[in-house]
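So this first bit is one chain, no partners, the form predicted alone, shown in structure tokens.
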Amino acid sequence: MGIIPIPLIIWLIEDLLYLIIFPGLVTILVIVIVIIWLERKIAAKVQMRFGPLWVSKKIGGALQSLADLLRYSFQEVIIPEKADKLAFILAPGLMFAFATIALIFIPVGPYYSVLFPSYYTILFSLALIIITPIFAITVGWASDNKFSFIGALREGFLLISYEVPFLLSVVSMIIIFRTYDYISAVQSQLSFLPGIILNPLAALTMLIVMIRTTGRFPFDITEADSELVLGLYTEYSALFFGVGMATPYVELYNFSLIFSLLFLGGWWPFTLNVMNPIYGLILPGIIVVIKAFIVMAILVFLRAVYPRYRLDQAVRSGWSYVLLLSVLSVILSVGEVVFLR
């Protein structure tokens, strides 16, 4: 009596490891720190920015990230007098939370265990990812600052123009794999071809949407510092500012994991049918995270080589070229299913 069954203990431990350690919150924080460092170094090297290149050069510039962390941790939290205080305080945390919670439904191995197992993991993860930008709009509205409000309006315009192509690109892969589950989608690729070969149009569409949704160059329009100070986050300081600026990198991590699962074969070349904590979760998980990190590194490289789009250019491209590309990707998927498979 009172003794917890061993299978239940193992199940709970696996869940905690997945959500907290790998590929959960700890891994997210490590990857965010590394990718920010890499983004600075790449931009500094290409654009000859001597500060990021030379600060603590012997240890690769690690002191810069440490200095930023200390600054955010000990800065005074200032809340504008006319701001909607409840929304001002909660919005950054909720934005970060929903971006992180989406990881619950994104598997990194064929035998992973989650708190809410389902055959609709693709739909659930997309729902949480789509909700996240709403809190970004709330951040700009709650600040009672004209620059923040303009940034929020820009986020709204861009969100509407790129969300439909994103959903259509995922729908095109659902049509090909005939499943709403990430694991089944990866298994289909292991027995046939990776998604990026089956539907390159959908892969290209999703890459563009990833760049836009996470505010990478040339789509850093909502926080354009040369026009809007810091846009959405102009009135934020201390850890509130740090959480707000880290959230797009968490979203980038989620998008990159999804891209790896739907287009890059997931944990391929791992195909062993071994229900073992090491070979069933850790090894394939490392493969998926490495693929996701490579995708992230490619996208942050754009900071060094592309100028920023104007808002009208970005919105027009979303409603014309990117939307057309996503529709063509759906047509391609339907054609493959009807005529080739």
Given for the second form:
Amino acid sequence: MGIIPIPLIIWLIEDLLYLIIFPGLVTILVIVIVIIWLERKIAAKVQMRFGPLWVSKKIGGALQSLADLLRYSFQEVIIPEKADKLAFILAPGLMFAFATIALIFIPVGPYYSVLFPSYYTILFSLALIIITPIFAITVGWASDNKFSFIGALREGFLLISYEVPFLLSVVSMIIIFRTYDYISAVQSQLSFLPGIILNPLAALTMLIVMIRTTGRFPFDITEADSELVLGLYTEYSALFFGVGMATPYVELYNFSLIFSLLFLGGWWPFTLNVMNPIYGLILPGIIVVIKAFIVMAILVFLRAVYPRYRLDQAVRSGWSYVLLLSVLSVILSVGEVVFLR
Amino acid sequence: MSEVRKPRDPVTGHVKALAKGFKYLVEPNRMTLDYPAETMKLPPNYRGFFTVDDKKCIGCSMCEMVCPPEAITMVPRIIGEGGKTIPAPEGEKEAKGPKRTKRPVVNWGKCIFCYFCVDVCPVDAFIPTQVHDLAFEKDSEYRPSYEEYLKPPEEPYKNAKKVVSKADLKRGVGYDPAP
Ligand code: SF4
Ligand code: SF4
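Given the form predicted alone, state the structure of the form predicted in complex with the partner chain.
Below is the entire complex, every chain and molecule, led by the chain shown above.
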């Protein structure tokens, strides 16, 4: 060929890399499908059931989530007569979109610059993650269904009680690393200790908030299928329902990436600092995603063990234990910065 | 001030529960039926989908009246040759005049399978079956027309192994092949 200049080819390949692999739509799809299957399988094993099996019996029903996706795509779309139609249709999509866009600001390797080299990636990703529950409340409002509405109210209560500890736990890590950027946060962990050792209280708070925000057990309160039919998504069907169901898993992936970057040392065993797409993005990225996946697997395992908290119990522990933990974690961080460095 | 109950110990309970869950994850003890490959042999009075005998029914509407969730609708029909009914002309809501009658249609989305209708029918016109595991693709399929309702429901997994459950001292529940 020789007509296309080589830099352009590299540039194109890099773009494709970003689009497909990190943060990558394909990676998200695969992760979400695998984690849903894993969650159902783990819960089934512990609860003496088989779980998904009959779609692709040889590999333990691993294609079940894909089959579900196909089914949702071709199902009949039912929009309730009294629903606020525009909001009803848009809200799940927007929720999914914002959860996905937040991924862009979570770098998985030192050589990562999708939009621009940013010194504020932590702030951007947090801002986008915090927007998503607003659409959850919109969903509840637009459905014009009492169960959805109660689900939305519960979401609002929990949102307010757990957002403060969440932000405080991230703030305490920002204080320790003295940066708003994931890449330099990871680099300061590589040269010292991983964040979970520096501030275990913040890590614990973050874990609890992750469970709550993504609606895993025991904080499955907004969906509560034994009380609220399906909470927010009672009126949804077909692809809208599928998107709504997948969003918490994308959020879970978001949070787990943030957790592994801030607390588990990011791409820790891999400390080679070479700025090219293979050594600066793919290899560290794989390590970060594996760490995030392990965190996700532990969190979905909770479904098999826990019953559901009542709303008042969850709100109370949010404003007491979890808030206390997060305030202590900030004090711990300040103490470390003052006395250790 | 109302008393706020505090958890006795915030750590031990969680650790115990997680450890137990992990134990079951490593050594699962699965008790459920391997469903489409094996199905339970059902007891003789098991209440499944049912249809109606067009010739036997006398159109008395007792079933409609007794149905708790109001799942039964009476449709106007005309008695034709050999006792079979044909649809009444369009727009005719009431069954009036000679040869005019009514027949029940069940909305499967509403029916709770209480079988009150089957029991109340003065001429035993309903034909009960044990088929209970049908799936409907569309919302409209829950509400069959009278002609669709007359077709007897088909059992989806005819070749499945029939089993009966038994108490298994080690595992809790076990299954034996049906006699
Ligand atoms: S079984 Fe019960 S609910 Fe169903 S149609 Fe008969 S009376 Fe109604
Ligand atoms: S099915 Fe039985 S109860 Fe119902 S209308 Fe016919 S005869 Fe009467």
